[in-house]
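Below, in structure tokens: the form predicted alone, a single chain.
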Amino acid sequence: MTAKIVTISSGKGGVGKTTTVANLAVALASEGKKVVCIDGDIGLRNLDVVMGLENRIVYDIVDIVEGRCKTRQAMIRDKRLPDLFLIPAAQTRDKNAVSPSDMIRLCDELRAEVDWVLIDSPAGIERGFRNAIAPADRVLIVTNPEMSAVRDADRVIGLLEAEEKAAPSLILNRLNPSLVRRGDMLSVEDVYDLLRIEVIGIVPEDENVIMASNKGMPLTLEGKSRAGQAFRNIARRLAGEQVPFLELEAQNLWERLARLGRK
């Protein structure tokens, strides 16, 4: 195995980044891939709660870095998917407890063991962000269709360019087509025109997301939710498949985005 390291980031908190990590991890593991999630938000860990693993933490990422445990000892196996693991963040330390070189060493160790490593980056552009992007082969930026979130996403794109990372891809989360039609929410085209990066996924607004996160049961574990289907589609695109976008409106979004990409 040679794992692909994917960091999921955002400029603004509260856009659904951690939920995205959990759902993509479940989707990839459901397809028979071995997946490790790393919670990079040291001091404010939440990925364990969204994945329903908060009661099983013994060691965390700082314990690995400081030599108190081996990497495998800190990897919590998911209760439902045997090939899905979590390395949790430390809750009582700050982001300076881990360095970019620490993250690179950890991910290099995991590369030979798994298919995918998904890193949940803290929101913003400080030390935690730099830790999270250091080992990344690819970065996904999560944003909502609102100006403040898009502006912060643009800032992250600029920092990735400065770090000479490959061009990131965008996940547009919580899109509400009815608000877009009324002109009360940015459209896919609006966001693309502002950011000009590949759109890898569009996730519709879905109240089930919050309920699933509160229960520690990512939506991709069940097949009824349109948001869950959107996350499964993003995972397939990450793996290299050509998957049409969900038809959230009458016009096919795949065709619209293909036209946007030619502009």
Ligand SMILES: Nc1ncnc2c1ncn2[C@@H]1O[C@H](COP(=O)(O)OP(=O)(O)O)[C@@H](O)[C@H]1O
The other form holds:
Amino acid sequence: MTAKIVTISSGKGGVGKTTTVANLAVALASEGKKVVCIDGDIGLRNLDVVMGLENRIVYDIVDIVEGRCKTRQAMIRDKRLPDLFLIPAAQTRDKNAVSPSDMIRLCDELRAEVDWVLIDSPAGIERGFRNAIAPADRVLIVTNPEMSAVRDADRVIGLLEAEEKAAPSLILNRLNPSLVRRGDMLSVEDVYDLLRIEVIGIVPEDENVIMASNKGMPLTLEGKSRAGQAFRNIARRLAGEQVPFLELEAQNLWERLARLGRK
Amino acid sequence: MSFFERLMGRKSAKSAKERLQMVLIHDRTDLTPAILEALKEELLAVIARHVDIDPSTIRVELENEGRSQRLIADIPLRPAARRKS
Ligand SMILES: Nc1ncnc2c1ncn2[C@@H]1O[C@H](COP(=O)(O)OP(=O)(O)O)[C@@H](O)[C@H]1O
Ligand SMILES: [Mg+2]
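Having seen the form predicted alone, could you now give me the structure of the form predicted in complex with the named molecule?
Let's see the whole complex now, leading with the same chain.
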């Protein structure tokens, strides 16, 4: 096996990076791929709770880097999907406990063992971000259709250009189709016009996302929520499949009826 | 903004896009509107030393093409015949 190393980043916090990592990891592992997620947010560990694995942590990434355990020992296996693993962040250390070359070394070790490594980048453009992008073969930028999220995404894209990394792809999260139709939210086309990088996914605003993280059960594990479907589609596109974008317009029956009425 | 838009209250996504377009150009190039204005003044001074120009017709702007920006200067020249020497 030669894993693809994919880093999920954004600049701004709270746009949906951790949600994206958890859902893509579950979607890829459900297709029978071996997946390791790495929580890169040292000091603000979160991926463990979103994935529902918080009670099983013994070792973390700093233990690996400082040689207190083997990499395998810090990989928590998901009970629902035996090919899904999490390497948690350390909660009581700071970001300088890990360096970009530590990340490259760790990912090189994982490369031979698994199909996908997904790295959850912290917010910001400092050390944690540098750590997260250092080993990446591919970077996905998550943003929201909103001023400061788009601006910060542009900043991160610029930094990746300066590093001469392969061009990143964009995930537009929390799109509200009725606000877009009303002219009060940036559309997918607007955001593409501004950022000019390939769009790999469009995820609607969906209350199921919050319910899923309450339960520690990523949406892509089960069910037919629209956000879950959107994340499954992104996972398939990551794997190289051509998948059409969801029709986000007819979001529910009422809106569909309203649109029929207008015709 | 058209009269109609003013009447209806402007759609906020449109302002967001226009404002972001300006902000991103300045973030990407590190050029503030003030620096751009100074650059324009100096450019005009240099050009005016060699050719006859009308400052009010000059356009110096940043444009973007994909993810890269360029500085566009459009400087109409006065016909030689009408030049006062
Ligand atoms: N598509 C969505 N619809 C509704 N809520 C969302 C969506 N995506 C993310 N959220 C919520 O937004 C918050 C921030 O998401 P998170 O993934 O933790 O962001 P980040 O890791 O970028 O800081 C969480 O409460 C999450 O449940
Ligand atoms: Mg996060």
